[in-house]
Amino acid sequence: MALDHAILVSLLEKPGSGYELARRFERSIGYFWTATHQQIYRVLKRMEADGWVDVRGVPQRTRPDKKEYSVAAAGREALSRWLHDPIEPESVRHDLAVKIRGAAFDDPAALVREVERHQRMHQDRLAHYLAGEARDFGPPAGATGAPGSPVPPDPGRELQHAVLRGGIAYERMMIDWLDDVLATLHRLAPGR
């Protein structure tokens, strides 16, 4: 995937400025696809100049006019040909996951206190992930309704959930395989 599509998807779900766009890319989309500020500026600038996005000055009181950029029908149109071309699936590289298999070549112990920094930055991302779930997701406020009046569904939150529930699953996952890991380090390792 592009870093283009990347963010025509971010601004198609809310138009913004290039510094509120990487702020999502840090608090959301950027778990799944990481970009820096510099990458976005400069993927922001090419996709204006393709006309994939349109930009208009939003002027500030307290700061200098800021630029909002918003997708352009240029730009829905190739996000909506990568949408539709097959993609390979995704191959793993995994660091951690060559260093457990090289631990059989040194001393396995010595690996542990890694598996456990990777172990607590799964749970934290987990934690985040559940916290998020429950704050975005959870029931809405007095959405019992009338009965026989269903809430028409809104794909763009409905697609969002199941990429966070993906992401949830995919954490869950890595612990459990972390405390594999674990448990495998210490039965190589007794009295360790």
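Since the structure is predicted, the reported quantities are computational estimates derived from the model, not experimental observations. Positions refer to the first chain, counted from 1. We call the rigid core whatever largest set of C-alpha positions still superposes within 1.5 Å between the two forms. What changes on going to the form predicted in complex with another copy of the chain:
Positional change of E158 between these two forms stays under 2 Å at the C-alpha, relative to the superposed core. Taking 2 Å as the criterion, D124 does not count as shifted between these two forms: its C-alpha moves by less than this amount when the rigid core is aligned.
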Given for the second form:
Number of protein chains: 2
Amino acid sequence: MALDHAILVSLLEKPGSGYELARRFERSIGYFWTATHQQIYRVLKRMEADGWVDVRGVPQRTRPDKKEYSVAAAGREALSRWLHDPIEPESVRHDLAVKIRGAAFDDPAALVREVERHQRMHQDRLAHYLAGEARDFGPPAGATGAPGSPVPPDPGRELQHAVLRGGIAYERMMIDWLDDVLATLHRLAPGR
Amino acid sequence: MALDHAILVSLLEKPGSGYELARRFERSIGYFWTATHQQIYRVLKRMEADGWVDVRGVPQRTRPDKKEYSVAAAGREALSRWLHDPIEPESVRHDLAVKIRGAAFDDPAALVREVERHQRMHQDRLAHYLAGEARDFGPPAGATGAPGSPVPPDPGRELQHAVLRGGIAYERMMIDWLDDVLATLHRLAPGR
DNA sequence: TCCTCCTATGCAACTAGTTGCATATACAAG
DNA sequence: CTTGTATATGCAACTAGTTGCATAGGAGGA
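What would you give as the form predicted in complex with another copy of the chain, now that the form predicted alone is on the page?
Below is the entire complex, every chain and molecule, led by the chain shown above.
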């Protein structure tokens, strides 16, 4: 189980409430680990009981009070332990691939719209990633700039960028592959 | 839930026992949908009760008797319904990305071996895919052959090949990205 | 003969994740 | 003054997936 660890990493990057975490899981972290707010609140409660996180009540005037969580020593140790443990490669749950193979026993042409819809979602996500990259990490390396920018490397920033580049590579791969799938589907059902 | 549908597709491609399905989920289908034998037996039992699959006892002399499952009309309809329903894009559970971001709060150099291990697994899987492609789908298009091979297109075969090409593209992308991650890790901890 | 491996099926208990609902504050629009 | 939206937290019930264990026949080797 790595939701615990994903939350710990996120809280180390920046402490926050369950609600704020839930919103982060709709963007940045959520792109490689999904979680709903119900799940997050439940895990926070358990981690609090285990002493992995500290809570601090934050009264707010303009909105409901919140609880700000931050990582405690025990949580840092638990994360470190997990980081040093080997993990299995991701377990895949790729519905679309099942559908594509299933289309052989149904109408392949009917799948075209679904594949196009998925491709659009991946294109949107790619655009979103690229905008985020331009905003947070400046223009892509090698584009402009004086020789050797003197910015000192920040490990957190560098690693976040590396993960984001992974997301970008994934979306590009998916868009290309879905082009391939669409070509295959059209070849099988030339009409339409 | 799509394990039901993944099983239905697999049984449509070829009827088989729970044990055989479990082994298929360690190879072909398993590359985009994981399942253990316990889960498969349980789902088969439920689908049998719902009339989605038919069972046929197959006595065997040299090994324990087995139950061969095949898709019933109701199962075909259920699959068709699912194929026509829009689905959400895959929910991602990418432990390694969490680890990479987490490495900023631990020792980045310690992650190098883990990343290399994952890269090797992806290289192995890529080699396995390419071998399977060469075996089942012949040499890659455009390599040789007389103009216009007269083989009639088989939808099932074509779509299986398209999914396999997706797996190949995925593994290549991962290998390249992990190269990128390794370069980043080395940049952050040059000495080791 | 015993031991291990492969085939073959399954239960029980647990953990993780999803879905649906409930509550409450504050602000803005109508 | 009601309605809608955003913030903020949570319970309960359900579904899906994992882990550990159990059983059993036949093949092949020590």
